[in-house]
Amino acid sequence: MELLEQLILAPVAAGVVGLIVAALFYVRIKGLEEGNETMQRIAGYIREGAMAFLVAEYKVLGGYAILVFGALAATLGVMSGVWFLAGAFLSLLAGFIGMKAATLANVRTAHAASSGSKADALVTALDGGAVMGLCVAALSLIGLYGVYVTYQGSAELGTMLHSFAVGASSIALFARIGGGIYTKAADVGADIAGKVLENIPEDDPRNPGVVADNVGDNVGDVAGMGADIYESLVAAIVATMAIGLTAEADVINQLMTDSSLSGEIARSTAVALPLILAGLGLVVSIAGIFVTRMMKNSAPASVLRMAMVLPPLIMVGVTAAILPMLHVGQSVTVALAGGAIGGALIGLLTEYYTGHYKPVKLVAEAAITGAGTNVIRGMAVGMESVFVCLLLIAGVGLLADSAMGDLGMYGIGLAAVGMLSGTAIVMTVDAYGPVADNAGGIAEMSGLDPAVREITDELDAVGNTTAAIGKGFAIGSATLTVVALFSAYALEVQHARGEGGKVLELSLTEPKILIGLLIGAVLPFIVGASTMTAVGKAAGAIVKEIGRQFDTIPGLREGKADPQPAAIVSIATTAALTQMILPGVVAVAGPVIIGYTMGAAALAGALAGALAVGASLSLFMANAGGAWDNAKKYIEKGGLPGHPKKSDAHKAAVTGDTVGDPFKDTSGPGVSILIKVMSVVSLLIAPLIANV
């Protein structure tokens, strides 16, 4: 027990160290040279646009948070509302700090590339991403540790953990969908207006949409993705802790190898273990970040692939060494290893389906016969990837369940924690991508030597692949997490009903279960449709505005006048803030309405339907979008002899990429978060609807 009390300090200690390292990276980035005056001016536009969007978004989210705080205070107590606010605030704080670092690192990465040093440019982009990665992992662990220590041994611990998780989840939904709408509306609009209508290169300084596009990379792929991963880590830990709190005593006792350590010690160990393992995972990730920086002279692709694969393996070894000291069986190591290694394999599978391998080459070749065949082939690749990835996730769940016996659902929760134990380094590599992308845009708009763009393009190409891997990782971990949350919800309902209460029967012969299943199955399509529509409308408005500027600003086409990017930023911001409301309402209010009108069993059916359809749909969208994107880039790099850039095949691939952009960066991630938010909200309200 003494060792457990010491190890429970690991999350907060690792969190503090993580924030210190993040601060050191931030200071280092800020001290680097920014380049010439033109580079600084363009970077200033991007930074101002990104922070303006974040401030506007946070104002909307502040109003939402106040409403939910009032509802929670009235139903579950004031402290429930307070911990909800804490979960939300830490998510927003991580996004704000990460955004600041990314918008400082982009121009400095471009300047490092201008000196001819690919290694320095790589490290600068990585450091910019590391600030976000470390803040996401550190702040989530510090927040959860605060809840645990405050309510340890109290009957209120579960409710407060769930409240914290709802704060993290709902903010992640709005941040990811809002940022996704912004970034893809700007990206698609700028691409159509520039490449198709005006026939000018990507990132051409004459295009007023380019600055908004670069802003979008930050608000969607840095702040939005950070909120997504933050929420996944919180939800995985909370789900596993909730199972440890509510499972039957004779089941929990099986966790310990020493039968004399049953009862309260076994329960305390089961609740604290996921938090401890996540803390150790952050320590391993910090070490991994420094090792990655030391490999800066290696090929960027190899460096970043190693950064994502090596830490999970180290984490398994650390876990195996520590568990015997806690008198916990090595079956936990098996479950954790399944999640950690499964996460790495999902990343590699995603790279195969979205990188420059056979599936993407086939998508590129399909563009030779037109945009229609390119789109069809990309959809087929996305569907095939779902089959392989979900089979792998199911295998991870089956392994964890088999290893843990009667504690199978607890094992699945630990597998999700294992998959997310490397959150800091995964987010570092993911946030690296937008920094490198922005660096290339700044180099192009500043008129730097083409050799500079060659360096940034190589870094950006690797970043595109790691971004696709990050999305696969996020969706895979979300699926495992929701399985654990589903079990936690069922246990919470049964716990609220008491020993003599009616058993929660989850039978498919029960009409309400089937009706709930169907309702849950359609909700991902509502979110997907609304976000795709939002991107399409906003992109159309941006295309019109860019066309207006080219037609009405004298000398703009000739490069003798400056565009007006502020107008594009305004259109994208307005679209994002207004169109993110419907998906948010569906995710947060949906479970409440179903639970209070149809009962706990129907809500369980809805969660199952949303999980099955949502996991499949989000993986399909993310991987199909990634395949279309890299098929276009494959053609641009000369992958199809006789079909160079600006050929008919390339134009067809651009059409596929235009479809894929909102698939992979808006709708796919939005659906993935939907199923997590629904599950976390359901877990919170379970005691209130247990007898409905």
The other form holds:
Protein chains: 2
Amino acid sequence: MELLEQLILAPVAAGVVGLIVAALFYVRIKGLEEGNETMQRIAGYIREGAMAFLVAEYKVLGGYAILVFGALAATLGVMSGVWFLAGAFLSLLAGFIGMKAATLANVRTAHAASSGSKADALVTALDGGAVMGLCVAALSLIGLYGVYVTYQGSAELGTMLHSFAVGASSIALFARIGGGIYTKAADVGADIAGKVLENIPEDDPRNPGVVADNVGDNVGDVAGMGADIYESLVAAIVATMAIGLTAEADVINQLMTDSSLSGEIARSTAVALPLILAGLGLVVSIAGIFVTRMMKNSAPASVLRMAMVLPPLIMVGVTAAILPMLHVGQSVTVALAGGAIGGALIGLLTEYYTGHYKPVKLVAEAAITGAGTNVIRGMAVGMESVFVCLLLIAGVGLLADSAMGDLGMYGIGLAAVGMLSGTAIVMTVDAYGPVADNAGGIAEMSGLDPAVREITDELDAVGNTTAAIGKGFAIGSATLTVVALFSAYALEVQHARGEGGKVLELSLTEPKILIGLLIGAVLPFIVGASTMTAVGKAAGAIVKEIGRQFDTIPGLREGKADPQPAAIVSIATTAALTQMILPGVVAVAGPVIIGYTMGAAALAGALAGALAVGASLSLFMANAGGAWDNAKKYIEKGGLPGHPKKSDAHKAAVTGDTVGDPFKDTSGPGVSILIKVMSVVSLLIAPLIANV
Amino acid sequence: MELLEQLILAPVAAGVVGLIVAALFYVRIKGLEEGNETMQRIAGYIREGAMAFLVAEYKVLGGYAILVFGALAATLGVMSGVWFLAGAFLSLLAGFIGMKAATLANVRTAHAASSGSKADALVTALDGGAVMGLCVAALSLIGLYGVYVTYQGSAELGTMLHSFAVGASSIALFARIGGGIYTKAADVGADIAGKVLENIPEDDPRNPGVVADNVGDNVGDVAGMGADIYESLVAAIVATMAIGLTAEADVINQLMTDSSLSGEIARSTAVALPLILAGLGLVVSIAGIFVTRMMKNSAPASVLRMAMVLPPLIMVGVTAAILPMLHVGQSVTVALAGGAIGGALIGLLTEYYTGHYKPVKLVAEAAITGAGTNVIRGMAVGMESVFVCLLLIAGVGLLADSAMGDLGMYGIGLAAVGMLSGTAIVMTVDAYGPVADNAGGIAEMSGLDPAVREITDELDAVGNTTAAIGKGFAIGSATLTVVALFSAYALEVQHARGEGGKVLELSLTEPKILIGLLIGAVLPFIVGASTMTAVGKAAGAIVKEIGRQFDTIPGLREGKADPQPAAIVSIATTAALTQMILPGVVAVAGPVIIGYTMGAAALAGALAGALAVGASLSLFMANAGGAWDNAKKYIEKGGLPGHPKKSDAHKAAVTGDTVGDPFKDTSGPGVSILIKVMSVVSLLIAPLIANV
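Give me the form predicted in complex with a further copy of the same chain now, not the form predicted on its own.
Next comes the full complex, this chain leading.
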């Protein structure tokens, strides 16, 4: 038991170390040179746009947080509201710091590239990403440790953990959807206007949409993604802890190899274990970040791929070594290994479906007969990837379940924790991508030498690959987390009904459960429809505004006058902030309404429907989007002889990419978070609806 | 009880009358004039192509049927195999006769239109459709009556009904997917080649793909749709009868208003009732067909819409009048009315989302900024329609469930039967559409006066609206049927385990059920991916072949030489027959593999996952496809001032339509049938896997 008390300090100790390292990286980046005046001016536009968006978004989220705080304080007590705020605040804090670092690193990466050093540029972009990666992992673990240490042994621990998770989840949903709408409205709008209407190249300084596009990379792929990953880690840990808290004693006792450690010790171990393992994962990840930086002179693609895939595997070894000391059986290692290996495999499969392999080549070839066949083929690739990836996730679940017997659901939760044990480094590499992308944009807009753009393009291309791997981890862990949350939810309802209370009947033969299933199946489509509409509308408005600027600003087309990027930034910001509200409210209010009107059983059905649809739909959208994107790039690189850039086939592929943009960066991630938000909200309100 | 014995003759009596009426219509059509020699020649091409496809398809299906017959004979007995063959054969027979009639009626409709009489053209097309409509409804009821009367009171009734349903379902799946691939490969191929590559108008006689396109309308929208609707009716009736057969006695007794009629009488009534109600529905529908023909001089759009929506509502009145005589409570009427009204509402909502209303106008407007935004907007409309339609279906289920208390699942089955009580007339109007469409094609290719095309175009446009309504009924009833089949499946497994057998635990907290849910969620995507790929590939091959003909046949471009339509027909046929196999096997073998390897509980989870994903995905695909199609037509009709036919906006809308073609006519319907096939196969194999 003493060891357990020491090990539980791992998450907070690793968290503090992580924050210190993040601070060092931040200071280092800030000290680097920024390049010439034009670069500084453009980087300033991007930074200001991004920060302005974040501040505006935080105001909206502040209003939301106050509302939910009030509701929680009135129903589950003031402290539930406080921990909800803490979960939300730490997410926003990580996003703020991380995005600040990313918007400092972009121009410095461009400058490093202009000095001709690819290695320096790589490390600068990596450090920029690492601030986000470390803050995300550290703040989530510190926050969860805070809840744990405050309520250890208290009956309130569950509710406070759930409150913290709801705070994390709802911020993730809004940040991901708001950021996603922003980035894709700007991207699609700037692309269409630039390439199709005005026939000017990507990132051309005359295009007033380019700054907004670069701002979008930051608010979507850095801040939005950060909130998403923060939430993933929190939800996976909380789901597993919640099962540890509420499962029956004789089930929990099976965790221990020594039967004399039954009862309270087994319970404490079951509750603390997920947090401890995540803490050790952070230690491994911090080491991994330093190793990756040291390998800056190797081929970036393979270094970064290894950086994402290896830490979870190392964690498996660490776990196997530690479990005997805690008298915990090695079945935990099997579950964790399933998650770690499964996550890596999903990432690599995602890369296969969205990288320059056979599926993407077929999508590119389909562009020869037009945009229609290109879009059809991309859909088919996306659908096929669902088949492979979701079966793999199911396989991981099956493995964890079989390994842990009666503790099967706990094992599935641990598999999710295992999949996310490399969170800090995965997020580092994820955030590195948009920094490199931004650096390229700044180089282009500042008219730097084409050789600079070549370096940033190479770094950016690697970022696309690693983004695919990152998505694999995110969606895989989301699915497993939601499966584990089912059990936590049912246990919580039963617990709230008390001994002798009516047994919660969740059989699929109950009409209410199946009707709930259909209602739940609807919710991902609401999020999908509203986000697709938002991007489509806002992009249309941006295209019109760009057209207006080209028509009315004398000399703009000839490059003799400056465009007005602020007008585009403003359109994107307004669209994102107003359009993120409906899907956000659906996700949070949906389970509450279903639970209060139809009861706890129908809500379980709705969660199952949302899980089945949400997991598959988000994989479909993410991978179809990735395939279209890279099919376009494949053609641009000359993959189809006789069909160069600007050919009809290329234009057809641009259409596919346009459709794929909101698929992969707005709707797909939104749907993936939706199912987690629904689950943690259900878990939180379980005591309130247990007797409806 | 005497009344019950008389009423059970209703389905077979109505069936025989239906077949006689169908024969009369067939003879009448055959006696009509065919028009000039060119028309006869082109109609001959279409008829031969369609029949050649059907014969080739039947050979493949014959092989499949022999395999399944063998498997069933070996496991469930020879008679199970025989009834499976009967279910399959009657479906093929209806498809054969119906398509024969449709391919006779198309040219005669064109001829009637060329005589200037819209009313005559309307009635000719309607009669052509009615042969299919009547055969579909009559043969399914006669077949089910045959099973019922042979095994009445025997323990084998359930298995034989399930066998018949599996025969119906698997033919529906293959016919729908094979026909869907054929029709859309030809449509997309001919469209792309004609409009985009060669810049020639629709149905131009120089385009060698036009004949295949017209053949496709018959094999997809007539034969494929017929098999689909036949199966829908069979599955809805069988699901409800199966619950009546296996539900516990004290639950079944609640059906009767007179408690002295408990036990055997209650059971007989519960089993026979769905078949009786479907028989009465056929009587009402036959009357409806005659009334519709009499109204040939009114506006076709409103007449045909009423023809589809009214019969189920009349059936509600008939049911209310009959139930007291059978001592059955009026809660059955409520369930039936829920289905009838719900079906009509879904149809009208589908029309709203896919007709020339606000959603479609927005999709059209999005085409102004390009194909990308057009596709995005269409997706959003499709997703929004899922929200509204699926919630409505859930509402119907909730109503039926609440009305019938412990018999809730039986009520949900009855709601599906109620939704399908107008099957004969719905299918008549559904098959009328492609006949009118073909008539237009023949008129164009034969160089008839543009005034003729105007008449056929008007009739065709009505067909598009009614097709949307038909799809609403089909998908709505499919969803409710699958929900009802859940209960039948669980009861069957429990029944097979016998008294004292282990209770089938289908709780959502079981890890295996949730993992099954994920596996089930995958299956609709396999069907979607393989059908989208098949259409994309085959369309590409057709585009190339058309290009080849234009390049190598001297004088074709100038209209001085004839194209070679047989080459296109051959490409489409081969593609359809080879590519329908994988999705078909997945649907049939999927549940068998899951059941045998993971057990009855995991299979239930898989059915739930497939239901949630399949119901929503098929609605999404059907309605997004419809919206793109009509957005294109809206632009062609001058809906966007300044963006006429052949403008960039129109070309963008054509891209959306191209994507929508396989969505709405291949993948969407395929996914919808998939979930029914999986459910009836699971029901059939339930006794075999009960103890896995």
